[in-house]
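Read the single chain below, which is given as structure tokens and is the form predicted alone.
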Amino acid sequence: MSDLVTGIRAQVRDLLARRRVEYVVGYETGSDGVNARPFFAYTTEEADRLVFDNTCTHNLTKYLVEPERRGSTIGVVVKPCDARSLTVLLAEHKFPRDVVAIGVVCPGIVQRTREGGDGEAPQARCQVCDQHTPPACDILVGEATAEGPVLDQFARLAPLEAQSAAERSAFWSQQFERCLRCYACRQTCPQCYCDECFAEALDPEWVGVRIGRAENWLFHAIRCFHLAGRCIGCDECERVCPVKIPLGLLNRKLRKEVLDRFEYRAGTRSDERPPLETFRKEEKLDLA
């Protein structure tokens, strides 16, 4: 058993024994015996099922915004990217600051298979991650590490940005034509928490229910702009897409634009609203 697992279990047992939280959202070994999956620990005995390894990919802050969980005092295990997501939700006042964030120093996440073992490369987000210690957590498990060198977070965009507008349009048309409109991307995203999604609104109807290129374009474009200045780059939307649409590229491009124009990175401060949710008279975007 790793020191991280021992530390997580000890902290969760303490929180539950003192009734500091009603339950803790963490990870357990999945039914495939290989990858971790979300787990809710309600008792000190259940805390012994918690694990943490390089397959703990899910962003567990998604569970904090579910309507049935609002009002509960919850503990949640967070990686650095998940902690940034939690910071965005706090800035948007999605719940009182009574959530207990159990931060875990993250070694990087892979997507293992039964045959692949531990040898697979880290996920794309982890290959450019320069933050291995969760920011602004209440409890830290693991030894805080010096942050790595500043990496090019947007190198993956270079081939697409080098294309003409027509080439990029053709690329995304091809991608969106494969979309099933299953909404897995929306369901896994912590920043998608509207009680009624625009994609399902009927009065007015923003997006038709037909699964077609035009409707798919509109759904993904609107969702992407809704996440501008709010996406923290966990790339869970891309991971869960059943037809492997590179949704992380869309969100990464918007993150780059927000950083360049507003010098803002989502999830760094809970006392600052995302720039596209605010208006300042002195701001000039030099769009002329």
Contents of the next structure:
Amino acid sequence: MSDLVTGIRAQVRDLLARRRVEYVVGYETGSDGVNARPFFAYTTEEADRLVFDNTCTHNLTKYLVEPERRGSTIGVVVKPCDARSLTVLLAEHKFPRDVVAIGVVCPGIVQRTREGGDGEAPQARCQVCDQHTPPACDILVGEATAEGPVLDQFARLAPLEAQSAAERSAFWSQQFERCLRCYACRQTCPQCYCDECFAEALDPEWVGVRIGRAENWLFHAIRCFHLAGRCIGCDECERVCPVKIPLGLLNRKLRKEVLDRFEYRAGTRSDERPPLETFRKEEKLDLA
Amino acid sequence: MTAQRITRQGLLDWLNGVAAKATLIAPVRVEGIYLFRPIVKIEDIALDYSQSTVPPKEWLFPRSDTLFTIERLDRAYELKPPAAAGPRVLFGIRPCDARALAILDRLFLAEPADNLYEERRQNTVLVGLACARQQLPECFCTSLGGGPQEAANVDVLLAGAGEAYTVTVATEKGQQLLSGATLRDGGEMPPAPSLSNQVPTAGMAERLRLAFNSSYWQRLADRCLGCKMCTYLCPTCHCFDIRDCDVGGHAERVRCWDGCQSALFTKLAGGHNPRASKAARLRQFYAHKYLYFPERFGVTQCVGCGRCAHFCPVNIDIRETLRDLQTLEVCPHGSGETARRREPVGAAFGDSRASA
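Show the same protein again, this time as the form predicted in complex with its partner chain rather than the form predicted alone.
All chains and molecules follow, beginning with the one already shown.
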């Protein structure tokens, strides 16, 4: 058993024994015996089911914003990227500070294909990650590590950015044609928490009920704009998509725009207001 | 039922002929996954595909279906039916997905029959492709009476891989479709692949009745994200929403897929929601398949294709749920201690995760 697992279990047992939290959201081993899945520990005995390894891909802060959990005091295991989600949620006053964040030093998460022929290659988000120690957590498990050099996080955008608008339009049109609007991308995203999503609003009906290219396009376009300056880049939307739409590309592009214009990376600092909720007179957007 | 042989080249030649007379729909590889799509070039067909991500039900019960269009005339309205479906050949369908269509038939073809589904069904010939191996790690068709070489729900079944296929003609429709094919006598069924999953499904309706008020559902729903992926990728799920759409100049009444895992699915005018929790919605997914549908139509509404378990972002695994339900300690009316006991999911079948 790794030191991380021992550390997490000890911290969770303590939180539950002291009744500091009602339950803790962490990871356990899934039904295939290999990959982790989310697990809710309610008792000190259940704390011993918790695990942590390089398959813990889920961003568990999603569970904190579920309407059914309002009013509960919850502990949550967070990787560094998940901790950034939590920072965004707290800045947006999504809940009072009654969450206990158990930050874990992250080894990087591996990419597994659903066909089972896994490589042990790190996920795209982990190849560009420069933050392996979670910021601003209540409890830290693991030794803080020095950050090594990383790949350019926007390199993946270059081929698309080099294309003409018409070519890009054709590319996305082809991608969105496959979308089933199962909404797994939205449901797995911690930053998507509206009680009523614009895509399902009936009055006014922004997005038609038809599951077709035009409606799908509208859904994804508006969703990615809603995430501008808020998406922390966990890429879970792309991982869960059953028809493999590269949603990470859209969100990455908007992260790049926000970084260029406002020098802002979502979730990295808790004392900074999100750029799209503030306005400074000196801001120049070069809008034509 | 007779068995014959066809070579790979003979098969491709025959399919070229089929595509000239009907819309040929078959599995193709798109961005690393398989989908059933109309075929333009025969070489695009993925003959050795594993399993399609989206089941072929979408060609009989499409994601969006125009029921009729409404044209405004001078002081009147005209309702126009959609264009009639032409002849189609659904090639390469897996035995589990074909079995799923037979299950959908019970619902859509029951009186009064759904005319759009009925028309497509009559105009579609099903050519099955037997499984030479287990296609998904999670599939369990034999636990539900199906099998990797089942020919009962298709018009023609092909078995084999590589250079030759064994052809089993199951219906008159299939016989006609094969009229142009170069067949040789003496086909022999290849050995059936062994499947790793045996899931206890017997008596599930009663188990679900007993577990209706169990806290088990709450624990399982804890990690459910509430997306509709399991229902949209299920070959037997068939719920829909109907709405009128303005499409510029005229209106259309459209039927679209919908799924019970969405919080909005049962939300009523006025705001009441009879299935207000994720737990109630998740229970509905299993109870519809293993209790309510069997009560009404006499068959289980699940074929064990394994897609829901395979694709679920948070590993809600139907094999695990069915096993848990077999051993779950339940109280029939949900009044007492069982409801207060919060056993973790998966514990019911004695796993050893706590000691890992």
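Positions refer to the first chain, counted from 1. On a predicted model such as this, the values are computed, not experimentally measured, just so you know. Superpose the two forms; the largest set of C-alphas matching within 1.5 Å is the rigid core.
For residue 272, a C-alpha deviation of 2 angstroms or more is recorded between these two forms after rigid-core alignment.
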